[in-house]
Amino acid sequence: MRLSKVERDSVVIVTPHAKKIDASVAVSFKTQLLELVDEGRAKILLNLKEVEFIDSSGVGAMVSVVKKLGTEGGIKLFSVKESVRSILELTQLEKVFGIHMSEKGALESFNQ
């Protein structure tokens, strides 16, 4: 899975370039996110503008990263399509990740 990364202050903004985050890419997705954590990046902002579908494997990858981060940081999401948002709401994980309308709002949420 191809991810682009941009750093803003102490936050790394990650954009997955895929329509689906499912079992076929979840391991690669998780590995790349965990590499960021291993490099000391504790605040990860996921730009999901291209993602139209996420399954339990994709959600599980994100949960694994949050668990590894512990209280040191977190994952926030923005530009989340309704189909992805509904999965996160169904599993009640929107509270774990924090879904924001804009990049600016998501960045500011790390400082609250």
Second form
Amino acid sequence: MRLSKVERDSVVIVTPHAKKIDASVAVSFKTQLLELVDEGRAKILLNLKEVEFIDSSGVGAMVSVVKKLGTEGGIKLFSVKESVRSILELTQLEKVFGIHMSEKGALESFNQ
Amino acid sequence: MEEVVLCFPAKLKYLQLATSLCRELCANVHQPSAILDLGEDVELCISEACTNAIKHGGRETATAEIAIRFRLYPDKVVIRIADHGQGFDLESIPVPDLNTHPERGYGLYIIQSKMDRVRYVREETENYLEMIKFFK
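Can you now output the form predicted in complex with the partner chain? The one shown was the form predicted alone.
First the chain shown before, then all remaining chains and molecules of the complex.
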């Protein structure tokens, strides 16, 4: 699974280039995010504009990373499609990941 | 009743192809037309069920297969995901504690939330997870 990354202030903006995040790519997704954490990046902003489908393996990968971050940082999301949002709501994980309408709003929320 | 069966090697690399084909199937079956609205839920539940069958069925081997069987009735769709593993007791699978945000254990919860009836059947030759969705 290919991710592109851009640094902005102390936040790393990560864009997964995948339509689906399921069990076939979840390990790669999680490993690459954990590498960022190991490098000291604590604030991760996921741009989900290309993701049309996510299942429990995909959300589980994100939860793993959030748990490793602990209170030091977090994962926030923007450009979240309705199909992805509905899974986060069903699993009540929308509370774990801040969901924002725009990159700007998400970046500002990290600095609040 | 009409039936469509999709078989694929029990390997995660075929998962996206399998779920996409199931979504396409829903989009291309026009009778009963209500199936058109279920593509997203069907894709999700098949992804969860097939992942379980591949990972927990002990079947990610060179020759193992996963079979997805669609049966379309005028009032419902019945989907069976067959595996040849040891099987499990559906009643013994705990509901995830949504307040503690676990990393795993959402798959069957999602299936049971999206489908109207779910059961796991063990037979002599194979086991299958059966998911039923009634058309509104």
